[in-house]
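Here you get one chain, nothing else, as structure tokens; it is the form predicted on its own.
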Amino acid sequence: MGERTTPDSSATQRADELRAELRRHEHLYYVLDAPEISDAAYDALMNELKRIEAAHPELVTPDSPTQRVGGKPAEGFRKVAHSRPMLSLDNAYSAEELAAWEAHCRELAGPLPVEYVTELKMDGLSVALRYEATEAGGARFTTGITRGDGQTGEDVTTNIRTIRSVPLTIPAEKLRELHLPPAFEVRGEAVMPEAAFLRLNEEREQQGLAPAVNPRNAAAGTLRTLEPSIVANRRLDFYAYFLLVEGDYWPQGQRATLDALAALGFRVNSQRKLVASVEEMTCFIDAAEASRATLPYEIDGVVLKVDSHTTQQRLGSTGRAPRWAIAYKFTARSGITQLNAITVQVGRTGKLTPVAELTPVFIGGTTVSRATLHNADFIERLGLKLGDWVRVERGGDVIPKVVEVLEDAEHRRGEAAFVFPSVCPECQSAVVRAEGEVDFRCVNADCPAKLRETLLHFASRGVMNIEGLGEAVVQQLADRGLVRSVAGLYTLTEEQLTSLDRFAEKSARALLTEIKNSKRAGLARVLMGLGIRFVGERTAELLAEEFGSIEALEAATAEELERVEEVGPRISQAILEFFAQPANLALIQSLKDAGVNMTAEKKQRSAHLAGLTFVLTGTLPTLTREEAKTRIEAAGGKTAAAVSKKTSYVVAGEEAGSKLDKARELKVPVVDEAWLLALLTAKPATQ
């Protein structure tokens, strides 16, 4: 190993400055929703800090912004006991039940003051975050624990660290201002914003996977993912609502607790209020339910808590819930209406999705006149007929859906069965249904419906990031024949854009600048934009790193494709089918001619460990699991999650678990980190 350079004072000072600046921008962006700089400027600061820390590893601190995404947990998630039970809440479903709870609180409180704090009940996953003292007198995030059974949860620290609204460190001066000790615990809700949920389901559809049911389940599944980089990509958020010191709630009361959490740098829901009566409670609840459809996250009710800590202690708890808090649950967001017709939408991949056309019904603060029916199999399972009365739900789902067909004295069944079309409703081309799949698809590359959806996807932020190319503009470009493929965006002129409705010279020039800037996006983004089936963000990045250019990817065989991590036979077949189509090759050539960058920095790999498969277990002395994996793969080796007869070596660290036992059972060689490092640095034998 080479000698490390000793950092001079300027490197140390600059690293400290960058960490402070990055933390400030993280708080502005992820907590206050008030960014001051662009994503590119933020990335530039982060990359500068990464370079300094790479040159001087001793400057890396556990709470550095560069350390949010770490390695996988050693062997799944260990169990951790809570400092104080994380109790559930009793529920109220009516104003009468709420009034009964409030009267009981006053009765138990006696002469003590009784006021209540109202908060939105966010539909996510409850977690506890522990902070410990630093040498400088501040606090550092050390442990994140799921609620579990209320007594014991799972240690998901590595995943919680990736949530940008969770501060990794809190300065000593903030603690002093609040007279708060440097060791404490924060409890709150990890949620998946609806925008992130929609993006997740779009990626799952691209990969041929079933969509996630709702944001809450998606958030819970994400936090239990063993790959922190995946968690970071899904952009969870955290809202704090409890502060514990030495295992007890902060004695200043609930309203002061929320203010203190905000002062410490946590995201706290702004929709909260101090109330003193049932009338004031119901006013807040009504307003919250009315705003429900406009919120960027899911809520399923309102939580009401007695404000005074002294009064909370007087009221106490039952075996399962505190007497001083209750959750008022909104009525189910569902409605009954009649199915008038079924239309079919065509997505950018050619997938045909049936849509229920309904008599308008008011559900959860909005009027619903359309709902998804998923696919032909779903319609058949429901036995759905035109004219049926149906129950429609919004629930935790972003898109309304039909969940039940009603048949009783009030709701007579319809008579006409729906027949799925054999041709595309947009272009009249034949539709196909591949063996083993539930979806019908239009295979016409020039289908106008596919073009509109393709343009919107291509321009979206996570792909080519062309701001200003929204639905109204895309619709006009397609309808007027100004753009016939994504490549056509790069030949648009100012004169063509100003001919569109509501488009002046300034907006036309701005859009042309965005289109020009998108040419630099790189191979991974272009691959996502091309709409290859099953190729989402992660797969596109891996392909770009492996092949480095569109030409190399186009020439790849199935065997070469399947050497790429996470690419199996189904994905490789989809890629081969895409590049076998002359129309797709012509599209790629048009993008090249327009100057679109279709290259990437190729990940340098050697054949040093070719043919060897490694399984990592336990905690290694100096390498994280992710670092060890990266180095093995860069040397041509493979890593696997489980031990089998095909495993070449098991690399074991401290607290190695069941994989070590399996290796011994199968007589697979077990080595340590020192042996692995020696193998990685050894010169390959001459063939």
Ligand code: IVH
Second form
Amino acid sequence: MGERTTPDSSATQRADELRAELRRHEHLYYVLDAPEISDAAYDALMNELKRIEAAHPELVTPDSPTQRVGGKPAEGFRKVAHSRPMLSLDNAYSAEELAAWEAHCRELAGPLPVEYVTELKMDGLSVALRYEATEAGGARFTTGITRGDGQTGEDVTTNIRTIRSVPLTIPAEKLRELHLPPAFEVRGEAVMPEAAFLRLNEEREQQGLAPAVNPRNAAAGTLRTLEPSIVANRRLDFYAYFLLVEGDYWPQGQRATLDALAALGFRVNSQRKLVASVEEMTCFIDAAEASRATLPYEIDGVVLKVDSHTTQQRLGSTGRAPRWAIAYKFTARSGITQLNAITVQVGRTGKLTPVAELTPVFIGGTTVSRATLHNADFIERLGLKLGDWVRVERGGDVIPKVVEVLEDAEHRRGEAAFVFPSVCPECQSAVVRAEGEVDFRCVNADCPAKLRETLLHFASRGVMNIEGLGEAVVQQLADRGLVRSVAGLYTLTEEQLTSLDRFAEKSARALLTEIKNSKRAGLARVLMGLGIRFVGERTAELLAEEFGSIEALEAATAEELERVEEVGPRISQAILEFFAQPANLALIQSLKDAGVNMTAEKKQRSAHLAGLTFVLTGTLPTLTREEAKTRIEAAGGKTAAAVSKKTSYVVAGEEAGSKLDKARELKVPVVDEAWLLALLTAKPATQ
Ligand code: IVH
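Mind sharing the form predicted together with 2-(butylsulfanyl)adenosine (IVH)? What's above is the form predicted on its own.
Up next: the whole complex, starting with the chain shown before.
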């Protein structure tokens, strides 16, 4: 270690030079894959800088290349709210689905021509990186956040800093050149390159640990590691694909954004293209699929995005995903392996699912050792016997499937037939198959497996989000009778938790805090957590918005329920059945008693157009047909395709045709877009 002296201007200057030089080489090496100097020469520069910084600690800057590994293991990860929600993507699995999406985009975009950017869909996890202004007018990386549930993520800044392709600072000149303010957010994908993944699994094998299943899981696990030096060793990488800036920013579209990100020093996937037709998209997809095996990282499809930001805004998003982008997922990849056993799992609803226990086989980047067999009929249809050789597919979804039994000369058939159990493998009570249903169910209300699955579902991310309530804990809570329903979680005590195996005071307290915090999750999450049949995330959100409280929902009739978008007779029936069960009402009461919030902000529905029916015809000057329709419906009005006596108004644009004649004939008033807009924005008479 060098001795400490007062820094003279030459030390300050040399440190600055070295930092600039090291940053340039990091960019060449980690982002552009085009190093100019050897590793040894790079290390020599780094060591010189380390020596100067050791002698003059006051010269160390937080963004110095020596500071990537913060050294201090994190205590845990702070939760951070996202500046804007981190949405997901809708998927397309065929050329037809892609064409339908493209046509929809064009329709919503109106008269403007639409172009698209194609990108690879990297199989990692999305993260948001925040940059803030430095005194010198540049930008400094300050916070790295995981996607989490899309609204709130975890602060993984120290771990992101270890990723060499993430610039820690961006000089003022660069920002000026790009007309970019010094505070912005970059979003993209953190991935574990294949080589790093293979190395990790070798290490794990040597340590006698189970291998990581795929690079995505390994990357996610790594980012949530508390020791930054381990993270630094795993060599994660980051590919940028989004730039969020407050206010107006010049890049006109996704292509320009990607170019700007590259100019800022981020790694941007070089496989990207501007295209204008489905044919060109398909070409890109085929080429991407062909290059898949040679890429240094996993991809699971291609992402297609409308290029123009203006058009993107016009298309908007659903609650879950933008309408202006879609993920085309590659088709399933398959592998051949042997069936060793069939186990039967009991789900939350008591449903018995047979699971194939397989000799592990590597399929498309993942080791598969179990696959679903759906139900007894499926096994029968396949003619599956224990010991058979089977083809296993990994499709768009994560759960692998057995698709075929191999009967050729090379593969000997198995012999033992599988007999579906007549009692529940968990509680030994009889199982039943309801008339017309394919599934067997355990109907014992106290079956421990059902309770476990219910608790796990309740606690899961996207539902009540109770971190730390994993399988091992749930198993013990259920086995020891400490929790008999989800409401029981809220009366758990620290003593009860510390009595569990390998559960220290610290983890007990952390779990209790998580449980307590979950009380604020709100009505939509609780509805999901209750496990009402067919009520998933989106339906739960719509119901919560519409009814505002569990009491209002409980009192709703089928008709009222079906007024909610996406709720049809099947869902309304399931909701009514749920609330008809006294046990469910008792559960809700216990949750209420525990202080679980079961209210939601009710959507302010203006209904000042209620009772009016509009027919749209011709091209309107500013609104697309779809937009006009959405806005009319949002205000309580209806739209119809044909003019009749019941039509209240015909809204006519340019080149309106026969509907206009019909309106005149039936004396239906004809109005223009300006009139409609005035009506839409008029203050509702009643609220
Ligand atoms: S855009 C609002 N672009 O795929 C749009 N996502 O299935 C959100 N992903 O959560 C993402 N490569 O983690 C986008 N070039 C790419 C991507 C990409 C991978 C991931 C991302 C996202 C998931 C959705």
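Bear in mind the structure is a predicted one, so any value in this text is a computation, not a measurement. Positions refer to the first chain, counted from 1. The term rigid core refers to the most C-alpha atoms you can superpose between the two forms while keeping them within 1.5 Å.
Asker: After fitting the rigid core, is the C-alpha of Arg533 off by 2 Å or more between these two forms?
Answerer: Arg533: C-alpha displaced by 2 Å or more between these two forms.
Asker: Spell out whether the Cα of Gly137 moves at least 2 Å between these two forms when the two forms are superposed on their rigid core.
Answerer: It does not reach a 2 Å shift.
Asker: His56: CA shift of at least 2 Å between these two forms after core fit?
Answerer: Shift of 2 Å or more: no.
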